[in-house]
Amino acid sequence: MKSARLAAALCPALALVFACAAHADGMAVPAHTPAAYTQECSACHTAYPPGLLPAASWKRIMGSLDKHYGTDASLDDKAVAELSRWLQANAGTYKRAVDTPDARITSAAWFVRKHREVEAHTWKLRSGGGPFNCTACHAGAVRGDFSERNVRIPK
């Protein structure tokens, strides 16, 4: 009886410690993301979780949206600055949300690492349209759910 109560006592706990742990980690999406980000990010790639990256990352990706990895993704001024608001203020700062040299999440060591098991043509499939679309491997990546046990690598 003893335990069963401690059990119950401890199960709401424990979630917040590991919810705390995944937003901790960057993975999270912030609950309030500006609709903009969403709709204007996404329309290429997966609007990643700007844990990800460090603040320093997300203002030379601002900065430079008319060069943006090779496409134009200019925004009007009003839409930049919100966004550089919100992302400064949700950006990571932890050891993995790193400054690289290009400002991509791909290029960072840990998401390397993770994904050293995908072969490199599966990163040219057609369904998969390379390392910077999460959604062709993660179903939950537009939640911030990265997990290995959900990953479905397209054929």
The other form holds:
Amino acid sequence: MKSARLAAALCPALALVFACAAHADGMAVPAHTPAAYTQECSACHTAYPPGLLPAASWKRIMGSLDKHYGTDASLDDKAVAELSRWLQANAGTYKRAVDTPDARITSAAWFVRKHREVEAHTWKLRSGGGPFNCTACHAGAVRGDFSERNVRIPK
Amino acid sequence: MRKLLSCVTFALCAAGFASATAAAGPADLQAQYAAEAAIQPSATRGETFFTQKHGKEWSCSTCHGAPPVRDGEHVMTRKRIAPLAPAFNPEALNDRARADKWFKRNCGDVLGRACSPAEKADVLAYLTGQRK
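Given the form predicted on its own, state the structure of the form predicted in complex with the partner chain.
What follows is the entire complex, opening with the chain shown before.
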């Protein structure tokens, strides 16, 4: 009981530190992820933890899959409905989940700041493809592991 | 008697279900598209369609390669794409829903419109014609 109260008191304070926020929201991957989410999204890119974007961004993304960042990523209506429900229920609500005009995780100020040391040529490596490909450097991205000590930048 | 009837009904339903959802092989897919288009598929037309651009930036072969008998790479995402020619990839073109999904997406990217059943049948003829 005591420890629970202590944790409750500590969490808001620790939320300022990346680690706690990661477990409360954002980077954390929901316990249940629909198979279709992993299968359909990771056919082309990292299946991003849904907490990385707010509900408004996911709504726009799922409503325009035929014009998906330069490619047509259409899904059938049933899959769109199922994944939209899940994304809305698990969308990010913490400070980093910001709705940028183009609904890109990589457009958020925190993303730019966190990656400012990555050199321009690194983003262009064939093995990486670009900032959208989290797993090129964060091997644990699909599990929500973006910790700095597990970063491996390809050469 | 009733039991026997329900058994027979069940067996018939199961058989019907199995045939409806049986993994359609590449040849079945080609036949389905050809029947919808009422044409004789042509591998030559398919090759031209597959390798040429259609008014937009990419052709099918930009990502799949030509002939698509080796791994391809998506021009934007750099994602590895398994060979499309069924002789080089047993997973390729054996499911109608998956084929329809990717035709819809990729025809949107390459042509800016849906592909016709005739175009799909021709492409299938080109792909199934690739031999080891």
